[in-house]
Amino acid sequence: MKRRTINLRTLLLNNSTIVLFIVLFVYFGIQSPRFLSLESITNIVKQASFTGIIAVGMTFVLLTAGIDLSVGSNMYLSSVVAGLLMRQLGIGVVEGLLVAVAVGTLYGAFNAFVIVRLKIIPFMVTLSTLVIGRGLGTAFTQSQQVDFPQSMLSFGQIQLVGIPMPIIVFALVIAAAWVILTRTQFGRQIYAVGNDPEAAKKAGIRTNWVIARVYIISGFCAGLAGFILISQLGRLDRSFAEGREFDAIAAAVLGGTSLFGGVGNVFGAVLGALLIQMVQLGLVFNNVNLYLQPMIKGVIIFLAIFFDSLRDANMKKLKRRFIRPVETQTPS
């Protein structure tokens, strides 16, 4: 019986965020039918499309055991010089989508050099660049809005047998990270070093080249989820992507990946990001007061981290059971 209660435990907390899913979908919906609609789980969709992109890079970022404060800003800056360019040189949407993405992985770029070269802790490099990037981006603007040409808006209104443009870039990007992770010798790496960097060295891995290629991918995703979201919006302000990289962080370890790395995939992440936004819509549906609803998102973020922290000890608990001490042997 006992044996049962802990593996029950631990299923939970394996999937509490598929449970914490399934609850609140039902309790949305039963607070509000319209909630279930197909027009409204689209949208759900459509909308957690752009956490997912980055939270997907996020994820990456994560498994090294490592993190990324800087991808909101990075998506600021990369709209930013990607819509300057649009609009003062009247270059079109494909070169601004390469000219963003280029942008987001220089930044990304920046990021790998610094902790990799410089070796200072991720955490503090990124906050750098955090409020590096939202300067440069304020600098670039003077503060004022950019409005993007009506191009833009016809590309974010693309559909594919009635599939939402967003929704077919967040599911390619799935694709891709599923593929390298799974089934790629870099994949494999990045667990290695996220589970133990020195035996990962031991091995022969250059654990500083994984580090450096994984926070270039969190760049990238973060200049493409940029130029996505504001292909729906059409014109950006000073606000444009503020916070995101906490939507990524949470909806990254919502969905299993863990804050000490080696742990988590990336459809945990797509998981996510869908319970963020499902959230986020069903406080619209059910009238809840506009200034709670980031406090609430600030539960989320903590259950989170709280989740994490119980399936991390709960690990730690189960590896040492398995175990076995060394016999020491008696001289005869």
Partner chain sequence: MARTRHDPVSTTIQRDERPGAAEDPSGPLLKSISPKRRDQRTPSQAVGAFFRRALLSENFILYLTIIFFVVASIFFTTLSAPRNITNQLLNMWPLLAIAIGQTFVLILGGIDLSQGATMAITSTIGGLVMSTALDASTYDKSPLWGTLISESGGILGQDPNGWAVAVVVMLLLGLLIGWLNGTMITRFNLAPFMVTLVSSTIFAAFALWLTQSRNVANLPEPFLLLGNGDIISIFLGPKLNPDIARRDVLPLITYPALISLGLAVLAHFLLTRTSFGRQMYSVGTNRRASTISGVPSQRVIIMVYMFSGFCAAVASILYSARLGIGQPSLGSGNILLDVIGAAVIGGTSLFGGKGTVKGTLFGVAFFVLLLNILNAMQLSPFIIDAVKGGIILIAALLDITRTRILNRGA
The other form holds:
Amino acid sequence: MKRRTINLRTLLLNNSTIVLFIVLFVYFGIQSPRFLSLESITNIVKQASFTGIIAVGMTFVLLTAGIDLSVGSNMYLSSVVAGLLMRQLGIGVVEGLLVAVAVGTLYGAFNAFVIVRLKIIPFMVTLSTLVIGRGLGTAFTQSQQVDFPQSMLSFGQIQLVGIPMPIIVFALVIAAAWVILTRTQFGRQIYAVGNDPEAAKKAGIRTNWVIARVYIISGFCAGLAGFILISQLGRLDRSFAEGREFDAIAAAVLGGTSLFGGVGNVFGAVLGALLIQMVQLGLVFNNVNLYLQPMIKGVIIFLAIFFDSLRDANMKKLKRRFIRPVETQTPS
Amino acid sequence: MARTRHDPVSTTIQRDERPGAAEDPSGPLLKSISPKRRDQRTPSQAVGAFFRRALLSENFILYLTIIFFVVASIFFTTLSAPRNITNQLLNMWPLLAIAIGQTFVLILGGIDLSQGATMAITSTIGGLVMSTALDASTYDKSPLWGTLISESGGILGQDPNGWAVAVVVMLLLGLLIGWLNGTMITRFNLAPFMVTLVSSTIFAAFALWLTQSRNVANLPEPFLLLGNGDIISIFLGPKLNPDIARRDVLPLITYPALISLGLAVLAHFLLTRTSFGRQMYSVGTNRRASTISGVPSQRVIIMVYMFSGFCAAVASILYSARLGIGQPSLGSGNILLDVIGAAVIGGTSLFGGKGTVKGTLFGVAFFVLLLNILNAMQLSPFIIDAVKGGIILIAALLDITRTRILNRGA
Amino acid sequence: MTRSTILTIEHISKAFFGVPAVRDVSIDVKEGEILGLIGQNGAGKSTLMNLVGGVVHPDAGSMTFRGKPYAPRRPADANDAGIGFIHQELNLFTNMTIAENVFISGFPRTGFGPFKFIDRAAMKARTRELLDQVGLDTPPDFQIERMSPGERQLVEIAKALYMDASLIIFDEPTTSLTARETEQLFNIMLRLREQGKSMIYISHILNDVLRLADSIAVMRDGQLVTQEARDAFDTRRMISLMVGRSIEQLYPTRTSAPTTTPLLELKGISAAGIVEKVNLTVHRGELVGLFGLMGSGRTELARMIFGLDRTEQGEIRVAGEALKGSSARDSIRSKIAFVTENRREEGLLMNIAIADNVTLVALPEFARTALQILDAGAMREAAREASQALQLKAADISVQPAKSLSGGNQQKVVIAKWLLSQPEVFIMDEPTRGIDVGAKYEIYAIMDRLAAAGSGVLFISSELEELMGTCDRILVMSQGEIVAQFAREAFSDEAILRAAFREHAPLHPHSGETEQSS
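For comparison with the form predicted alone, please write out the form predicted in complex with the partner chain.
And the full complex, kicking off with our chain again.
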């Protein structure tokens, strides 16, 4: 009797984010049945894809016990550069996409360089480049809104067998990231570096190169996500993607990625991004006061990390090394 | 031991047998080697030694600030104008208050991302309750309308000493938020980054909700004095007529200066002279060992986050009084960078166990001066942001270089 | 039989900051032999091994490995040449599987161009073979996290085998192993030797070295004292060569006799799955040894007495008063001191000055007024006195960080820290682990002085010899129970070990105390 409750508890805690997701999803659905329509679900996934893509990039960084606070600014700067080039030089959407991704990757490479070569801790580096990136972008645009050509919006509306383009890109990113993390030498070495950087060095892993690459990947994802997001909006202003890094970190952490490195996977980040976006849309569907929405979102993120800590405590208890056999407990 | 012959001190440094320990000679080796070098140095080495000493000095940032100021004054004469100096000092005080709180948290090895939101919520609530008059058409959508606030202002608005109560309320609010953060971090073992990120989101949104994004005006006169009131002022220049215009008077000693410096002195005292300060460093260095040694680690952590919230509330009071409004968007910009930047420039480590109030004071001064110079160069505010980020990177690099030199032992 | 030499070290020297760590050392390792390398901490063993491993580079001298000049620049060079290292702290990634740990620096891959993926089948198959070689039947995709220290050690060896190491260096490999795991490790080492592998075995446990080694090299003060065949050594000779003089006594004589006043009393302490009905008394002025193998529940019991872990039943009394609280602070108030087995993580604030470490426990006693202002003068004085009393060797205790001290002196700082709060009960968990012979003697002498001053000491150790040399009484713990106790007159290593291994029925199950204490 008691055994079963313990197992149920463990089961619930081990899947707390999924449980929270389902509970909230059903709740919003009951409150407003339209929320459960295919259209609305597609919308959730589509909206989640932007945060999701950067959350996947963030997962790489968090796995090495690093952090990338600059992804929001990166999304902004890379889109600004792409937008300005598209407008001034009239380059096409595909070229624009390449430019955005290239700028994002370079941005990440700059972070990587400072972190790896100058040995400044990632928090300070990316906090600084957060400010630098947005400052540069705003200086480029003279703080004006950048309007993209109409072709950008039509690019954003592309569908493949009825699936919107952002979702397809998101799926590709997830697949690629999953392959890299689980099936390549580089991916496994990321986990090793995050678990014990000293031991990784001793094992002959080029830790600097591993760390550098995760920031480059994060930058790549930011450039990509920024451009895809713009293709839905058609324009960008000064505050575009501001604070997105926190959504990405929250998404990754909600999916079970540890801020201390070595623990986490791609699907966790995807689940986290979907949860955050589902809550956001659910609140809109239920006509919750605009001012209350961020508060409720905050509370739900808190609940998720809180359950996660309960799970940790529970795991610790279960993993406790026993010295002698525990006498079978009599059911009370 | 044969080693003794070379150097009397080295008997104490029996090398640890761990692999890699040999490359980690800290502290005493430095002492044992430097005297030897001093004997046989050439003039160029002497100059090098001088710079090295300056670089390693704990007042390094102060020297740097002064040099920076003198040099920059040559190019931008406005910089050394008395009016500019007093203005810059007024900019500095609130930043100092909040940076001190963050320094405490960083010494603990934590981080407080919620300081900005704490400023917002205290400014808003403080402003609302002490406001002397509120316009119904603007505020009637506020959830507090009809209870704590009405057309005759906040609940404390008509009381002549209401502002003082409001200040206490603001400080208590800061303490409360800090307590919440600290409790969540210690009781449930949550990462400080996530806890303060979440509380930042919630409280910032809460502040906006309370006034539906509106600023709160009509704050009482005595409160405003806290932001820029002066106690002793001076007038420089020829006395042309008996009435000196207010704007020509330079505030020498101001309320915000007293408040901020008072807070700094208190913080310095706590850190260096009390058992609480010792316990902070010890928890920041090794929490497990501290707990076993009887340090009440949980309590220390909670109190430090409370102190951080308190400092944010003080900064909020200074800003609100200076701006004359309760502002729900207070602290929302790049304040985190400014504060952490100033602390790091002042030598605080993000890994915990290291940092001083003095260092942070110098760091804040350096930072304010830097912004002043950038403004004097008439750069666009966006470029200033970019440069600011770069400077902080350089400061962090400098700190790493210093530590490296210290560890190399020369 | 004459074996060919696999590794020759010739006249190698290395100094750090002008202080020589290794001076003109020449050592040979023969093909298919185990070389025991012994010496006190600071004798240069680790530096020598770091030279071999390419972690540091020699100032003078040369090495030859398998007949070729050998000058590693990086640790990877050593691996490539065929030298494997098994360190005291294992270099395994706990978040990954056995197979991944074996292959982490180079996975078998399939694919072409930039699309190279890990060949998981090949990886698992190869790991399976390696695990069979070291006698581990765990599946290759088992997480390291879920393995015991002994099993992890075997994974390390499998890793070295995978690297095709012909020389494997073991640096204190048994520190965290249980007796059974140690035994298994030794068997595998002997089997590897039969296969023609060479090994260097570094350990403080001289009996183990005698048992395994074919030849033994002794180092002292950075120099090689001698390298001879195993038969030329016994424990006494090894110690006198390590110390540089013959040691008459390994243990100080007890200077006082225990009283009969109970000081620390445990009555029926139980916690499910950990300890069961533990009764134990330490009298004033008594030095009680608590012997047990790794994993017998000694440390867990110590943590419970100190209030760090919960007990479910039973009562703890100090000087007749029941211990009420359940935190370290309460225990400190009840005058208990706890020297933990893990100096680095639980004992010291490594980056902080020695004096600040010393005053940490007694901090409340230096705080004056409601503001808790510290009396800096009194603190300085107290720290100085305590470090003098313990003959702490440090240049300037107010600036020098704890991490700059040798292991023995670090342990003295931990003891000094507790002395300042004037405790009556000392719980010392493996206080001499990882410190050298000379420093050990000093720690024993300190314990004797504490007992002579009327304190009670509970000395936990897995080195039976030191308990027999120092204690008034020895309790034996096994599987969370006190299974036997021996008065000083009845000390016999055979009987004690038998009790610890539980080959015998427990002598006095559940209540070992009363009968033998006469």
